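As a starting point, one isolated chain is supplied in structure tokens, in the form predicted alone.
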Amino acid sequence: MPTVSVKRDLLFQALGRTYTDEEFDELCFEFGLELDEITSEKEIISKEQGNVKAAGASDVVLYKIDVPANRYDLLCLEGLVRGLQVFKERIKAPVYKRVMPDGKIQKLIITEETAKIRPFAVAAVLRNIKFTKDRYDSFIELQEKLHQNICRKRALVAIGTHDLDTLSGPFTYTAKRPSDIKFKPLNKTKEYTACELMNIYKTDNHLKHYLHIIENKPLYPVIYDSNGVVLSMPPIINGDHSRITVNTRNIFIECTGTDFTKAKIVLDIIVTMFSEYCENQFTVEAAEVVFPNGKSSTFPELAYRKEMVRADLINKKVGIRETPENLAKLLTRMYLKSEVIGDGNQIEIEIPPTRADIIHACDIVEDAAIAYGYNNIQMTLPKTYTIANQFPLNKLTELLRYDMAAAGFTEVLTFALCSQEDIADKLGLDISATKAVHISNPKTAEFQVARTTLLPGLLKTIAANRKMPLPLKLFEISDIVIKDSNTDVGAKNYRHLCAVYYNKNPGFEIIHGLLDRIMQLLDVPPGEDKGGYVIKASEGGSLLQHVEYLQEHPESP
């Protein structure tokens, strides 16, 4: 779930009242959200980089709120406040309108060269907007949240926002050879060609993650105004010429990508969230997009649509008994304006452009359940029953746990994540040979990869308990994770058993006896000729013994 960080005082000011931490936590739960953490910028930096780096950082209290991944309208302070205010019935849901400009409409012309790179683009204008520092920061933060979420790290959609007063339309979205594109990018002092920029950004911690999207393409996408000024080179960087600031009054927004539907959703979300600060609230100036085939469309769509759901269906699915009128009221609180029509059992729901997550009747039922309150749903025994069976692997695991304990070993539970050193360097192995699954953005050095063996966890446990009386007889039976290109997620779990005997004497016979007992329980005979198990010297650098279990299925752990 995405996490939205908002300043507590700013949030309470927008909500028009203050809450205790407990009260706001309860409000979030009622609305289907979760208050994940109460922290500050200083505390975050202190945890990640130490107290020295945190010196001088802000002490302003931050609320970190987990929101559902498909609720793009809650990814910023503006949408969050609007949703909560409608939920508490303090305001009515605003109506978003697309208006035509008084003068000439802004045009974005797409050329056919973009077809094989990023063929789609949409655009809109926020006219006479008033920013403050906090509003501006929220505007930038929303773009980043959308990039990481629905935009799939800019692979599907990239957002560009520009100071319209520094540009001259119409705009052209085309594709050119990297050597033919030259402009001054955001936060740089001189012009670079696209080739030079790609080399520069390979060391940029933020932008290097997006370079692969276009770096191997013969042509790079680029947007120009009528004077040849570069607005952006999507999905990498905007031009410095049209950068927006707190003093920007008119914003031209363009979204380019490979998914037309998601580009339209992203544009709708941005303009609906921040049209609140326009001179004419909740109005968005239209822009015309001309496609390579000569056809044109006007954006943003800001489309409202209506769905019909029967009240008895909602009652049945949620497990409640509410009148259609009450159900319509509950849905209205969830930003879904509803009314009872027809035979008195039909509810007509208006889906606003901010609720792209509503695609089926079950989504409407879920919102009704949230508004009703999960804790208010009466628990009842189901009218039918089934007999569940334990997953065979878990059943075997539980049986082995009992027998391991009966053999005098104590079970430990360790983290599934560990450092690269734990599974490689400390065991005398090369990290590339471990087939480990790496975390792309580890928060600490202790949790960089998924474990490929249970041994480091047991050794850490022994290290932390050296003052305990000897011997220490420990075991763990749990999953490890190995890269596997044949699976849809690129990795696979294997259930492993690991035991350690720690004493002043080697005690190899203890582990040997335990191994024999386990194999006896699993009905695996000793001896290679019988297709059973044998003990061989390890070829790894850890100088530890390992058991090779010979059987017909080499994939078995």
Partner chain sequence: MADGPVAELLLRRLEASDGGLDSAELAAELGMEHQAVVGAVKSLQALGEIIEAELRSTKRWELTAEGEEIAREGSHEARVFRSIPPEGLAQSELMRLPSGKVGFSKAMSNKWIRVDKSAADGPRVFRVVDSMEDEVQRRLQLVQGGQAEKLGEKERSELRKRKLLAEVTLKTYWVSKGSAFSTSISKQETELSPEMISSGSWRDRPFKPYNFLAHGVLPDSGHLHPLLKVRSQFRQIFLEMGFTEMPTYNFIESSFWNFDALFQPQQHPARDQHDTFFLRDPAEALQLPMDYVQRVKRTHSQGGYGSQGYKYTWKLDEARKNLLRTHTTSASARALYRLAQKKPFTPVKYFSIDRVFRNETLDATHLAEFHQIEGVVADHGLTLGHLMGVLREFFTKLGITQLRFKPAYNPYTEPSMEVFSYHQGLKKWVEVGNSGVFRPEMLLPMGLPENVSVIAWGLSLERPTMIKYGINNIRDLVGHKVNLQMVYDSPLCRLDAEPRPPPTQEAA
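Now that the form predicted alone has been shown, please provide the structure of the form predicted together with the partner chain.
This part shows the chain on its own.
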């Protein structure tokens, strides 16, 4: 869940009133947000780097607010305030407009070289914007939040924002050999080739995470203006030439990526959030994108979509009985302008470009329920009549667990994942003989394989409990995993029972006796001739004192 950090006083100023921490927490809860932490820059630095470093930092109160992962429109102060103000019916949701420029439209021309690496790009212009330090910071922070979330750490979409007054269109989005790209990047004092930059950024704590996206490609994406000035080398870094500042008045925004839908959503979010500060509020200047095939489109899309939902469907899904008019009012409070039409039971809902999360009627139903207040909904029990059944394997497991304890053995609970060594080398087996499933991305050796036997876990439990009085009598009934090409996924769980007896003397007869007891409980007689069980010497000579008895149950898959 993304966390948005906003200055409390700035937030209250924008909301037009103050709240106590408790009141604001309550408001968040109702709206589906979470006031995660109340802190300050000073406190954060002091926690992470100690009091000394924090000495000069600001102690302005910060609210850290958890935002649902699909609400990109709430990832900055501007969006949060707009959402809450509409929710509290203090303002009406603004209408976002795309307009054509008075002069020539800005053009972004995509060349076909981008196709193999990062084929999509969209663009827009924010005209006559007025930043302050706080607004500017929020603008930068929103891009970072979008990069981390919907943009999937810039892999799907990367955003570049530029001072349009330093550039001259049309712009070209192309891909070139890294050695052929040379420019002065943000925060550097001289020009570097792309190859040099990729090396420099290997040690940059922020940028090193994005290098892998293009690192091994023959061509790197790059955007030029008509004079050959580099705007950006997405998804890594922008050029220094067009960097924006607090004083920037006209912003050219480009989003490049591998996911067209998400690139369009990201662009919509940025322009809807920050057109608030444009001379013509909530108005965005269109830009034209020319595709390699010669066709072109204008962006941002800023599409409003109409959905029809029947009032009784909402009532039925939520479990409430509200009039269509009330439901329309509730939805309008959720930034979904709604009105009753047709037969009086039909609600027409307008989905604004900020609400890309609304993809189905069920999303509309949820918003109605949130505005109604989850905690105002009458709780009822469904009349669903069913007979309960236990899963037979688990039922048997439960019965056996109790009788194992009654036989004096103590239950342990060990991990299903372990190292190759645990299930092979340490038991004198070759890993290939175990038929274990192997994990491709373990962070440590503890998670290399799924166990093929319960024994290592029990032995490790004994090793960790050597201070306990003897004897130790332990058991576990749990699943192990074996590769099996007869199942759909190619592997299968087996339910195993494993018991160990640990003492100064071997006491084999004790574990033998336990086996006899288990067989008695399972109603399996001794002796092969009676169709019962028989113990045979195991081939692997490694387990002299600890013998594992595996019982594969008939119910097992």
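Numbering follows the first chain given and starts at 1. Note that the structure is a prediction, hence the values are computed from the model and not measured. Heads up, when I say rigid core I mean the largest set of C-alphas that superpose within 1.5 Å between the two forms.
Two rigid parts rotate between these two forms; their hinge, judged among S485, G56, L381, K467, coincides with L381.
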